[in-house]
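Below you'll find only one chain, the form predicted alone, shown as structure tokens.
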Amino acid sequence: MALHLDVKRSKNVLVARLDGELDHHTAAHVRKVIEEELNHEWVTHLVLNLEKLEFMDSSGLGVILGRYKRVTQMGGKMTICSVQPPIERIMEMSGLFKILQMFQDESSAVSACGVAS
């Protein structure tokens, strides 16, 4: 299965919605697309909506961690939302929740970045 990535802007927040599988086959594409968007001056924060993400391996964890580092170096905030239980377990075991906040829905995640959605 492939991955579909949809990005949208909400003021100074980039919202990336992932649908499918984030693994070693798709990680480079996700990294490239998000990095290109983060290069725009108007982007300060990043929200990853994982509602339709069905699978993630260590390559996916690497993509998330790398974007977290990039966004925080820019002075922004990164949040995740709508995480399915299998993906949540992987993130919990990896320790990602020690640095990333998780929200139930996209609106809450965007608001946590200091922006009213």
Second form
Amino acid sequence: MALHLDVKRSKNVLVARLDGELDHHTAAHVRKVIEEELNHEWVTHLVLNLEKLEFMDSSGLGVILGRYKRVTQMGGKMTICSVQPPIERIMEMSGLFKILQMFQDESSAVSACGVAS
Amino acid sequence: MKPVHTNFMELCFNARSENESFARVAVAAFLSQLDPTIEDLTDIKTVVSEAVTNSVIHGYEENPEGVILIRTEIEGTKICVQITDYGLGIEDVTEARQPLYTSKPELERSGMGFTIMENFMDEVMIHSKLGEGTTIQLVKQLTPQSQQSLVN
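Next, give the form predicted together with the partner chain, keeping in mind that what was shown is the form predicted alone.
Then the entire complex follows, led off by the chain already shown.
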């Protein structure tokens, strides 16, 4: 698989680190893993760390929007961090930043969720 | 006058999602002979990925027996990528091009595929016939690297 996903817990924040390429093929795996993790009782918020994400197309936007809807329904907050410039461009184009806050690094993204809780 | 450098390649493969990455990498590898900028190459990989994904999901509704054909042409510094499927075809092309429009919201599709193609390429042409299939033609004039190499 051209995408590796690492998840970790930071209090009530689920942090998912994506490494590789996020397209229609790899999106199914990302969706499944994050959805399973979001079922844990301790999870309120979600941070996506995209530092090592080298490629993303509109299928990635779909996965991000889908998780945003779920986390918002749960009453939580979702943030993203460390987005590479080409991926930021696609996000900008789709208007994603109107609903999602982006941060330079993971700790800022995690604390932004904490502030909201 | 120096003749314009021309070249082409064709690829034919099954409409499997694991081939999406193969397709964009193969097109990028072919175009690397033009010494494109990283930005141009990323744009082209993204649009190929969008078009192939459309064929897989919409053209063939994930039937892996479907066949996708890609023809990439080089004419000087202009490139043309043509992605063809023999699937269902698009009912309403104008609607399909609308940003955020998707016929499959249940699959978490963002509806941004054609918008990304139009933003990243100079020309996007869609030829589609119901029951016969779809061809997407993408044209881009590559950014010359020359200014940089003249300085060095």
